[in-house]
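Heads up, the chain below is alone and in the form predicted in complex with its partner chain; it's given as structure tokens.
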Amino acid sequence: MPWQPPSPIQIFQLLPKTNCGKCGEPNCMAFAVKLVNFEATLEACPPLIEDLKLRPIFEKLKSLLAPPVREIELRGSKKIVKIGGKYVLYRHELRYMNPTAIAIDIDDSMDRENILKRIEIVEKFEYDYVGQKLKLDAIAIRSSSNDPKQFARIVQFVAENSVLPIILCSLNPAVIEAGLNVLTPPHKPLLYAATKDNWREMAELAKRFEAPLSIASPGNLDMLVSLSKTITEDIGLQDVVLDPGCFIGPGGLSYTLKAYSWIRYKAIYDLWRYVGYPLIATPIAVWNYLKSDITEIMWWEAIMALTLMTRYADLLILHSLEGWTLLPLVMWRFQLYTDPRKPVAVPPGLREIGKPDENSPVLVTTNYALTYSIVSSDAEKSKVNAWLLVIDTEGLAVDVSVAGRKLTGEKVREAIKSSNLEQKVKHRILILPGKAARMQGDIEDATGWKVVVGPAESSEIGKFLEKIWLPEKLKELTA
């Protein structure tokens, strides 16, 4: 049986039942519903937090709501990233929590100029997507020098120049220790990695510095869970991250996918505690497997990253800083981690582009957030004054909603009516997206408006209107 959320009643019975509303909900039952849907956290309940006598209850609630995959926090000087905290194997069962963090590597043998350049690219990386800023999350410092002093110097240099959480990477405990020694609070770095050969020393460091610890056992799942049991149960470290190894090629890719899937399956379906920890993946390993040209290596690094992001990795370490490899990764990550119960949609209705009046054109689009944001930004860029009629297609894009009959004449008719469009414009012309050309007749029949098929790409809106929105053309159209 997979992990099951507690019932709202179960939670409600433990809550203080003050119905005080301090959490923002009308009563404790409503708060309980929010809690089991993971739309609120216990910390939002002041009576529960403030009354020290309720500590045991708080702890009980906390454990009832605890995810089968532990949540772990990494802290940089100013940025925090949380990984893990997963409840389900498939996103449709609830939703995935804490998007896969992406870390980019820095090598302690790089010169400072290069390091600064890499930090700058990582920190400035940003892509605007559906009103969200997609970014990178952490820096992994590895030691090709294997010299503790050199490593310490570079760790210090990175910490001085970056706000992001740091992952200290070496199999040599002395190197890791040197790095730990130069990081001061609020830094809480992740250590990578304890292996079958160095686990005692690494565990000791993790304990002493209270830092989360990665356990790596490439190619050997028995050893991975043995190490996990030893370190978590016998030594008592709870903040650990697991790495079963990242391989490509025949035997390698299948092993990797199997290992990540099995671990997550066992954590969520069998609630096996030795694997109930976040997973780290290192597509950067591709750089050692492939000796082909750099573009091909980056191509495979992106493939491994995307594959393991889709199959349960909570944190990735990558080497390539190229925009073309990172862009699809951050976009897919955003999609994969959206709440499948709520389509990414904007409210339907009539919007203004620029300052439209009674003679301005009416553009039709759908209420899929991405469609809407692209169309409105393109229209704004082309500096037109127009009305944008956003149809409720249940959050689907134009082509999909045409195919799925969500953008129909009936829907457009309703939108015209509810937005009072007939009072707002004098003409009776709608401009339909090119990808919805097939609906032209249907919409004309249902609305009685003249439908003109516009461009398939919203970037062409400006040019299109220049050609068509002219008095003589309009006369022709309405004749």
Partner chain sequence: MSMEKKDEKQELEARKQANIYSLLAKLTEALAEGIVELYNVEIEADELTIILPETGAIAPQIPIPIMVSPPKQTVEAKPEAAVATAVAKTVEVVAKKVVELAKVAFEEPRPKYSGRVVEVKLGATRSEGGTREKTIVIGGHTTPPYLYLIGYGSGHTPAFGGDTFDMKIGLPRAVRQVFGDALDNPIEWASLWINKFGAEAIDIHLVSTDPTIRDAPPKEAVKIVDMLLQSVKVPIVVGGSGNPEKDVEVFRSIIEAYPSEGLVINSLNLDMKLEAICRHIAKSNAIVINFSPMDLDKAEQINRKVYEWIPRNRIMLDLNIGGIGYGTEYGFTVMERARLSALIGNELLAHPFNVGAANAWGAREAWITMDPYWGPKEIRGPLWETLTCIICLLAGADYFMILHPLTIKVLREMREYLFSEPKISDPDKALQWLSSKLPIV
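The form predicted in complex with its partner chain done, now the form predicted alone:
There are no partners or other molecules in what follows, just the one chain.
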């Protein structure tokens, strides 16, 4: 039987039933619904946390809500990445939690200038897509020297120059220990990797340093499960990550996909705890397998990464830093990890287009991600300086939010107040999308601002403002 979510009634029966409202909800039943929909956490209930008598209930609730695939946290000096925490095999059944983390490698044989360059590219990589900032997540430090001292120096250098979580990569426990010795809290690195030859030493290191551990058994799922069982039961280590191997070539890709799919299926559908852990994939391995043109190798690495992200990999280690290999990855990850039950939305609030001042026009739009992206992009292309007031319409487009009463005068008034718009502009004029024309009177009554109906298509914003945003026209509007 696959994992089944608890019902709100099951959760409600275990809650304190104080209806205190400290969680932000009007009563415990509403909080139970939020918990079941994964829109709230148990820690949001102060009585559960503060009352020691309720600790057993807290643990029971935690167990009921726990995912079949364990969630593991990796920490850098300033950034935290969570991997795993999955509940379902197919996205439409609920949604996928914790987007696949993407790590870029650094070799301990690289010179420091090259290392700094790679760190800078990784940390500054950012792509603005439908109002979201798409970024990379971690750095994997590989020991090609197999020298503990050299590895420790590079680990320390990376930690001093990067805020991202670190993955320590070596099959030599002495090398891994040297890297761990130079990392101080809040760092919590992932150790890669324990194998059939070094598992005891690696597991003991992971336990001593309280670090998660990758278990690797390329091409041998029986050994992978056996190592997982031994390390989690005999050693008592719970934060583990599984690597069934990453292969290409005849039969290689087929095996890889089947291995990742089998592990996730057994975790979700059979609730088999020895495989109920995050999956790590190493598309970087193609650089060893292929001896062809570099562009072809990068192409294969990107293909493997995209494929394994779709087939349940929770963490990827890559080498290429080319934009054409990384951009499809972060865009597909964004699509894959959106909630199919909800429209994709951007945070509401006030945005700047160009360099607006107190006399610049104020454009109104909704927080549906695609609408926001198109409007902001068209306004920027028009080279206008304007304020963009994004209204919380629960992720609905303009025409839908008007029909569904999600774009209202009250909401526009709240947005003006929360964004301090009245302190940023001298005039009191809003430009409404043409598809929201029928809301003109409602918004004017609620806000006291003059509302001008703009074009139906945002591509016409530039031409519209050229005609309307003139001193003589503004006098007419405000007369």
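Positions refer to the first chain, counted from 1. Small disclaimer: the values here were computed from a predicted structure and weren't measured. Here the rigid core means the biggest group of C-alpha atoms that line up within 1.5 Å when the two forms are laid on top of each other.
The Cα position of residue 11 differs by less than 2 Å between these two forms after fitting on the rigid core.
A movement of the C-alpha atom of residue 196 falling short of 2 angstroms is seen between these two forms when the two forms are aligned on their rigid core. The Cα shift for residue 170 between these two forms, taken after rigid core superposition, is smaller than 2 angstroms. Core superposition places the Cα of residue 433 14.8 Å apart between these two forms.
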